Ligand code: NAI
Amino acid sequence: MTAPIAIIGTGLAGLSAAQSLHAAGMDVQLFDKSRGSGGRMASKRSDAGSLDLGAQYFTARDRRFVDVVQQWQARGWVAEWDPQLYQLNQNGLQPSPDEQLRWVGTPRMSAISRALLGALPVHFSCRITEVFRGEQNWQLQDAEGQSHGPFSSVIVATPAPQATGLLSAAPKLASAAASVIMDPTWAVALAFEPALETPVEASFVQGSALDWLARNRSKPGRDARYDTWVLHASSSWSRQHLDLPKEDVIERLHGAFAEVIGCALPAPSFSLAHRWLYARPASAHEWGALADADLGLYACGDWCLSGRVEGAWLSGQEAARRLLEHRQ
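Present the coordinates for that one chain in the form predicted alone.
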């Protein structure tokens, strides 16, 4: 009997690979250092309702992803998001001409990963620190010193800097992952009572500590008890203030928000900050996925492609395809 396949990481790339392998009749076991699935598509429950602090929305351009998103829509996992979109640049704050179709998970971004995970076997709060090859199969070791296995193949679906060490058994793969630079992002949520008097529901921002802001209640299915906003700092600002205390990050980005929004901004009734250390790859790649098929070691993630949500899903599909192709 063939040993199962281990997948490290339950973000969209890992879940995409898991879905394909499971549909092909393969046994998979998933591992994630967090308490829940989703990675940067996870949502955080708070006193102001559920908040999408990572990926704010996603687009679908590749026909394969368009098709699967339509299936997700039919199942109620996602909905179109058409906010009053603005942009702030040297000409000031003005409506954006961008007519891109945007999608969000409903009633929160994490609805997608939860649905994809389904009843697949998963070990949460389990940080894998080592992937090593036995005589015939793979073994995993976690941060508590526990061993997991045996596994016939391993798919590493974590951000590139975390994947590098886990790919040490395949130096070429590890080297490729090590070459990827990933940018950080500070995310801040601010809730106001009463609601801010502004038509803005989302905006791209230039020339500020911020590069994005979104009104949570403008997304389908969201809790509207508070007027809650999610702010994303720019990569450069986040890198420069990587170790700033959360209270100071909130204060500074609150100030930047006040400069952008163009209306009276009271003190928030609720606030929180989250640091995404590996928010997005600094540049796109065309690997699809990394593979040493003879060893049975693979890696996937948005960093193998475009850096977008779509790229994560496509990369997971590619990793699964290469694994299945090798077994035929």
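Cool, the form predicted alone is there; where's the form predicted in complex with the ligand?
No partners, no molecules, just the chain.
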């Protein structure tokens, strides 16, 4: 009997690969260092309801992804989000409506990863520190010193900086991953009581510490009791303030938010900050996925393509396709 396939990372890329392999009749086992699935598409439960601190929405442009998103919609995992969209640039804050379809998980972003994971076997709170090959099969070692295996193949579906060490058995793959620079993002959530009086539900922002803000309850299925806003700092601000204490990040981004909205803001009734160290690749690639098919080692993730949700899903599909192609 063939040993199962290990997938390290339960973000959208890892789950996309897992779904494809499972559908082809393969046994998969997933691992994630976090307590739940979703990676950068995860949602955080908080005193102000469930918050999408990472990916805010996604677009679907590739036909294959468009078809999949329609299936997700039919199953109630995602819904269209059509906010009162603004932009702040040198001309000030202005409405910026467009025709783009934007999707969000319902009732929270993490609904998608939870549904995709389904009943697939997974080890959470399990940080893989080593991927090594025995005589015929692969073994994984975790941070607690436990071994897992044997596995016939391994798919590394983590952000590039975390993939490099795990790919050391295939130096070409490791060096491709090492060449990818990923920028950080500081995310802050602020709740206001009473609700802010503004028509803005989301805004792209230029020339500020922020590059994005969104009113969480404008998304379908969210808890409307809380007026919670998610603010994202730009890559450059986040890099410059990487080690700033969370309270200071909250204060600075609260100030930047007031400037964008153009009015004094009350103190928030709830606040939190989260630092995404590897939020987005500094540039896009066209690798699809990385593979050493003879060895049985693969890598996928948003960094292999567009650095977006769609790129992560397509990259997972490509890793699975290459693995299945090699087994035929």
